[in-house]
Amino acid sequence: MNTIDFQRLADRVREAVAAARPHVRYAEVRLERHDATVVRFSGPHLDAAGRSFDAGGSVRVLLAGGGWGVASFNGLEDIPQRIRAARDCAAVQDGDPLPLADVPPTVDLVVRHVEEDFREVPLAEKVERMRGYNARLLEADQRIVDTDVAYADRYVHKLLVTSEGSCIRQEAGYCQAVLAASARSGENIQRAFEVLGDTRGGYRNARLIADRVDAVARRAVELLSAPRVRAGRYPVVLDPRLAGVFIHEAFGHLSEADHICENPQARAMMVLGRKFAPDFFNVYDDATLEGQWGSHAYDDEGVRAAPTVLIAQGRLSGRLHNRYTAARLGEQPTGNACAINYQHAPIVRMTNTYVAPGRSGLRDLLGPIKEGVYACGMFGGQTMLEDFSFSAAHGRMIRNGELAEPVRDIVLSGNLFKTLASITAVGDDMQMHSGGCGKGGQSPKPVGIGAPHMAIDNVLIGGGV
């Protein structure tokens, strides 16, 4: 989809939307093209290596007296017919008219720069690079019994045209590399992994992750001899990755306003101005961060991205919106209407959600702790409204203010609001990481997850005895 083709396509779509305008209250057409590469090794075997090209679109139509009508399609032709199909779907919807917050019509072209364009790198080079990492993991120690080494890139062209006059074209590239190793001793199997990705560096991510190969192998083997953490309540220091996942999973999803609109219990909990955490604690969602995995200039409803303050000085300050939830709650759209691809309608999603840095170094966080747990990374977890449970990927005991022996099987659980209130310090070393988020059958949506080190008092830790 070169520039000339895209311009001609945009003109055709604008004509089709203009022709439909007298018959609908609102209409939008989203067209996309994805050019992608995947390379994956499992153990000694090359499981996948190839490129794919996908193009298609989605139409949403809102009539004066009902709900949304949606039609998605492959290919980029016959847009008027697709609009008619969506209009027919909308005509059979029952219910009250849906409100939409006003946004100014926008005409714009946004191309996010990729410093090392992965599209110029031959597939054979990508395969051989991943093969080399995989071999290094397998040869690092005889106890390494399995590996999972993956590379993925994707270049996305998007076009949004609305009946309100917006015509927005966006291009962005995503490149990510993953290393994982499993070590075994008898029945004891331990796993370690690293992920590196962004939208700015491009293929550079595949080269830089080379520096993490030895650490992945070493950590998997080290965990074999690490004891299970003794269950109990501890002061805990979360590393930046786990702290970022915690704020994303346990708090970020509660901030998505479609959930607040639909769930009376969530609405009662997420009252603006409610005190959640100490005065030094601040949380943002910001799609404007340069180069981050969840960044965009405009969301999939054409709303310009802007930073949203979710927690300011410990109090709930904002929620994440699409145009419908903003109108429903009497607030402003925040640029958080996102779809993972053209086959899905936009829903409210996080972009880059992070805890703002504080003023404490890691030593300041560790120093007051006589006995505690330093928890790093995350293997998995679950949330149920305000309750959470997360499994850290690895960790160490903290003894007399120092990092001590490695421990494993660290499961942190508790109540979100009690845990937020128990935060005792926030580090000055905020890091952003790439992640994938699932919601409403749309997974994985690229998101940025960020935080500095974070100290929390009296956290329930599950483990061995």
Contents of the next structure:
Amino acid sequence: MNTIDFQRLADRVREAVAAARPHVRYAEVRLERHDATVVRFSGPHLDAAGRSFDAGGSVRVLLAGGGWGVASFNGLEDIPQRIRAARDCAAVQDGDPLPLADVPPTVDLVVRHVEEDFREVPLAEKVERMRGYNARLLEADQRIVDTDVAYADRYVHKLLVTSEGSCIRQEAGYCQAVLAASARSGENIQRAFEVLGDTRGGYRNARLIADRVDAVARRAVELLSAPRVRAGRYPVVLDPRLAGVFIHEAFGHLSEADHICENPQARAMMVLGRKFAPDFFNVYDDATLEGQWGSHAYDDEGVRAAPTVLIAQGRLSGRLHNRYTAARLGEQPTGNACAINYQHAPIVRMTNTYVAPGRSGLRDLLGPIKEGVYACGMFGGQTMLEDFSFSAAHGRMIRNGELAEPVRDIVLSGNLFKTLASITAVGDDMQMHSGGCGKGGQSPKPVGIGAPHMAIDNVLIGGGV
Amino acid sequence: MSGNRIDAVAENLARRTDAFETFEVEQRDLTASFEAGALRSAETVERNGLGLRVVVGGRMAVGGTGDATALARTVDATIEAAAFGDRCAFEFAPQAAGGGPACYSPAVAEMNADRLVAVGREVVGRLEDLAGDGVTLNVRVMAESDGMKFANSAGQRFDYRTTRHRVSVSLQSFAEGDIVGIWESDSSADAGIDFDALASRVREKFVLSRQVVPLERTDVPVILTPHGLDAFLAPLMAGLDGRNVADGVSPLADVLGGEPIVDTRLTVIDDATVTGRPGTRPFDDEGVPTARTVLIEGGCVKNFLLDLFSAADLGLTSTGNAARDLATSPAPEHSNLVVAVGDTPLADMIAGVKEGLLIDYLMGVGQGNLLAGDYSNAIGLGFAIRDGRIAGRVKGLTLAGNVYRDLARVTAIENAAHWRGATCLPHVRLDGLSVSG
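Alongside the form predicted on its own that was just displayed, please also present the structure of the form predicted together with the partner chain.
The next block holds the full complex; its first chain is the one shown before.
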């Protein structure tokens, strides 16, 4: 659907919302169109190669009393009927009207620039390129028994129309490439992978990942001979990618205001100004960063993106809001209301969450450590309120300030309060990476995760005996 | 989508392809959400889509869309993409009758928002005495109604509807120095969820979790609750996945029908035929009749979870476990998972532990080297057992090991198994596991 068609659609939606306005306290219609290409090799097989087209929307309504009525659907037709469906859902609710923080009505069109437009690259080229990487991975070493090489691009048109007068159109192009290899030696199977993605480079990302092919193969094979790390408490140094996962899991989720806004004790604990970490520690969430995986111009409630300081000099300085949580806590909306696609209502989500760089070099972080673990890359992470867990993709022991033998199966866990207070140093080499976040059945939401190298004391690492 | 759309697509594909599958899904969800005991939203989701897989010139491609206006484009793009595809080395499913029943409950299909709100209020009513200054009660009630229509070039054709009713409860407690969450849920194809039992389980876990106690020793026996066992089985399920076996990355590839790989009392069954369970359906997403498949019996691997591709690759027959999204290739997925009961009453299992752990939830499952069977998980919700009684909740502990090694250390299996949604699992005691903290 080209730009002109979407504009005509916007006009029709505005009419429908205007017609509904006398009957509701608030109404919004969110429509999306996705054009996607996926190419995926699994071992010697081509699992998928093709384009897919999808479109749909979600309507939210508030009536005089109670909370949300939501109707989500396929296709872009019958908007008045969809609004009625959402009104019917809202009508079963009574009780106190759900408050919403004010946002200025906004009319805007934001087309985020993509350097190399993947829509102009033929499918054949995408297939052949990934086939080439896949073949190179499979042939890199006879111990490599399986691969997973995937390319995914997605061009998204979004439209948001509200009964308050907002009409916001956004276009963005997501492009991501994944390389994974499994190496096997007898019963021992190990996996290494790399991911590269952003909303700026477009097809350039598929070219850039060429440099990572050999490293992935090498790492998968190296892991075969690395022993499992011995369980225990260690000082650790996290590489930028893993440090980004750490801050996402250990702190990012608890900074989402919907986790705390219903609970007075939680609000009392997460009071602004509370000291969580050392003075040199600063954390931001920022959807305005150019071209990052979690970036957007406006969130899915029409709130303009703006940087949020979450931790400043070690103290809690802000949190992430949607319009409801902001109203509930008497704070400003932050532009963090996101739905992963049209099948869902927006909820509070991180965008690009990162630890600001400090002044130490990696040598300075390693130097003081007699015996510790250098943990790198990530398999994943999870947060359960105050507890978090995250897994490194690979790592090495640190002995007497130097990197020593490789180890594997490094899973770090801890309590957010204790671990944040145990951060001992922050490096000067901040990097942003792309990740996928899961929350409330909406997964994976594209997020940016960023950090420099970080040193943390006394971290529990589970491992083999 | 109209009833004739799939016929039109099938006719089109028959003219333009060597072989094809096409399917149409229709999904209606209704959810009522309560936060802090108050109704916050009622949400309806309608999802329709059409998917296809084609073989053209011997090569395959998949495609699909939820946008009715993009259907023709999608069919064209999929046929075009077959030029790049792999050679198709298997046959599509022939005409056959279904395996399991189609579990459709009119009572669930007809649930409207008012009804879900009433159910939610009932569940909230049973637990709101536990909520207070630091404790928040959230409840979600959902009713889902799905339709699946399928047609392929090998003559298979069917049309079935299923329903699903689900209730989930979370109780989150915030106190300085201690934040903990209790989660419980249940689901069923019909309206027969036992709210009393669900609420009792939440209440029991909540009460037990109030007191935090240390664990004096770490070389202790572990009892996994059904919830904990479900997580523990994840590496095993990855090993039994036919795709992983075909790709040469499963550690179980060479032990089919061979020696035991876990304790000989363990029997694990994938059963898509159980009436009323969320994983039950008559056909898988490739049109193969579903079945009850014994995966592990007496500790030995008897069958893998297979789809058409992996079955052909391994010279076996599909077990009817293929699952697919609209525009993705099918892959094996388990349906309802059952572990056979043992002979020890739960009360005796707990009473028989002088010092040990009862684990209900492991964090970070699946985030690590699943295939090797290695696991290392923080204990998300666990309790200490002392002198045969549950003494309180433990914090800050991790369980690590290898699933194949540790499932050989089973010392007791409960004499009852508990349906929770799509799993039916007993409590299991394991000795000699590695706990750190």
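Residue numbers count along the first chain shown, from 1. Everything numeric here is computed off the predicted structure, so don't read it as measured data. Here, rigid core means the biggest group of C-alpha atoms that superpose within 1.5 Å across both forms.
- Annotation for Glu120: C-alpha shift under 2 angstroms between these two forms, rigid core superposed.
- Annotation: Cα of Leu289 displaced by less than 2 Å between these two forms, core superposition.
- Comparing the forms between these two forms on their rigid core, the Cα displacement of Met269 reaches 2 Å or more.
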